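Taking the form predicted alone, here's one chain by itself in structure tokens.
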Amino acid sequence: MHRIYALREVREENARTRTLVCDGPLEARPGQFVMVWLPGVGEKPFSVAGDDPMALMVVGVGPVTHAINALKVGDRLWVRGPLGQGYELEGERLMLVAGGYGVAPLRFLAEQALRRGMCVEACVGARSAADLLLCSDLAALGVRLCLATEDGSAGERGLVTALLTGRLAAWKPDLVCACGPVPMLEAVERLCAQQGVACQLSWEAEMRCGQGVCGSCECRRPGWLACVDGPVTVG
């Protein structure tokens, strides 16, 4: 069943990305997702970027996301969820690794980790400085930031996983939580295995129903569905 929210605030993060803040809470864990429906337009999954009030970060890449990003304060959207498996905090030192818009659930996770008294660092990567998202939000929370861009326009030039390699050795986190493109997650998984560090990864997949019925989000191995078995896995 869908719950109807009205938008309380719309923040522009960059040319393609908006953060939508709703008029009520949602009891959810970081890493879980919701299905957002607009009548006559369609339905898409989004990571929960905040729980009280509920917030979503939407990147305009197709008809549904462009329509959602065109909403204004006071407009309504229909939400189903939360769905899926989220992150589970453990230890004292938490390293976040974000690629592109994978930073959305990790800001939410950082907030909860800091509330528990954990030390939090974040390696955030993107194609360019203009594509970096929520860095000011993370810094305002007190998260130590390490940035990487593929074109070198902010932070170090190269991939975010190169940053992670150095920080795993220097800082020795108890847990790494990552969200981003599949090649990045696979690299994070390998690096953490080599260093003996626990990792939890949020896997991207095409989701249609969000309930394990359609099978469209099968990934990683036969029968593994991101919507019910994930998105987050413990490695």
Second form
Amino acid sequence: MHRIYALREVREENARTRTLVCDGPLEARPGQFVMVWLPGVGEKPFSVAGDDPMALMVVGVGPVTHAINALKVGDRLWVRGPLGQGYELEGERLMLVAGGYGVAPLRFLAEQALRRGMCVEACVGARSAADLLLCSDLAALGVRLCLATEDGSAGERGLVTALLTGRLAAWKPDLVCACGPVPMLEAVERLCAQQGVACQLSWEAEMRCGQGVCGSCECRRPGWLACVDGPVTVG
Amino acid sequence: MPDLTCSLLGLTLHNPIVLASGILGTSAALLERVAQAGAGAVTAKSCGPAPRTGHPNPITIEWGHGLINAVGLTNPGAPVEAPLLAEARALLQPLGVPLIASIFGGTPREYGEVARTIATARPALIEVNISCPNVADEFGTPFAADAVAAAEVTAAVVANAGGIPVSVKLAPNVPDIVRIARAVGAASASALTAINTMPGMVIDPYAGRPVLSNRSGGLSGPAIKPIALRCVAQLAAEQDLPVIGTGGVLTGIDAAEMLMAGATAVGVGTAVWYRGPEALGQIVAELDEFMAAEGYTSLAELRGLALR
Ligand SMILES: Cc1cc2nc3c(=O)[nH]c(=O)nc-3n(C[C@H](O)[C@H](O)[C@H](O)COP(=O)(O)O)c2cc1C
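Given the form predicted alone, state the structure of the form predicted in complex with its partner chain.
In what comes next, the whole complex appears, and the chain from above leads the way.
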């Protein structure tokens, strides 16, 4: 069954990206996702970007996301979830690694980790300065930031994984939590394995039923379903 | 300890609980996963002559008493499905869990062609889906409601199945399910699977429209259990083919009811939505527990009990 929210606030993050803040809470853990239905338009998965009130970060990439991003304060959203397995915090020092839009669930995770008294750092990477999202939010929470852009317009020039290599050695986090494009996640997984650091990674997949029935989101390894076994892998 | 061994068309299943078509049956690894979780047999997702992406989202919603779905027969097409089924069969063999293939088509000839392609993978049984409610008149629905057409499809599949037994999957929404069953039996079907989903519609009153992109879909889960029990009871009482009784089985007690209605084996689909991929094993354990507590020692003692 759907839960219907109205939008309380819409924040412009960049030209294609908005944070939608809803008018009520959702009991969800960072890394879990929801299916958002816009009647007459369609239904898509989004990771939960905040729980109280429920928030989502939406990048306009197709008809459904464009329609969602055209919503105004007071407009309604139909939500199914929370679904899937989220991150599981452990240890004292948490390193977040975000690529592009992957920062949305990690800002929510940072909030919870800080509330638990953990020390949080984030390596955030994007194509250019304009694509770096939620960095001021993270800084305001008290997260130490290391930035990288592919064109060098902000932070280090290059990939976020280069930053991570240095920080893994220098800071020695207990846990790395990452969200971003697949090649980035694979690189993070490799680096963490080399350094013997626990890592939790959030994988994106095509979601259809979202509840472990239709088989559309099988990925990573045979028989693994992103919707119910993930989207976060703990290993 | 009750004996849950189930014989179906000469096959020996560890237990009578069978994964229904369209639930987690999209890859060899997922079929293996459900087998490892305790299923007695597993059915693959229905496959047709050509690839289909299915309907756009939303394709499923839980509406309070079960699911409604209109996935739209998403499948890679028989030529791609056949090697996938062969791989599945190889993974399932050491577990002693038979593989059931499921096919659909638009004409008897197409059904025959799909059967011939799929038969190369040597599944233990070919299930013929003549009853998917979600693709309008494009695939199957007219066959399920018409005894002559259902028999024609059955004959085309049997002729191309290379000796593999054939089960025909029946729709609940027909005036006389036994008439359809007798017709497919006369066309040499070896078994029946009953029931497919029941056509329905779920409307969101705040949106003022149906939830599914396809508008209507098929109901499954708890809402259809009494419908399934009645269909299975009628089939068991009035014709001789064994029935894979399917519809609304979420627990081992539900499975016992299905056996008491006369089912030879019990199909389970929507339970996976509510209980996860482990559902089938849990249902087996609950059936075992129920039988032990009630003093049943074999499935034969349960089978058709409610018809006597
Ligand atoms: C999401 C979903 C997809 C299904 N896809 C198929 C299919 O491809 N072929 C088929 O014969 N039945 C399909 N079915 C019907 C089931 O196999 C089963 O007959 C029906 O759901 C009733 O059983 P249940 O209440 O245990 O789910 C599907 C059912 C669901 C819920």
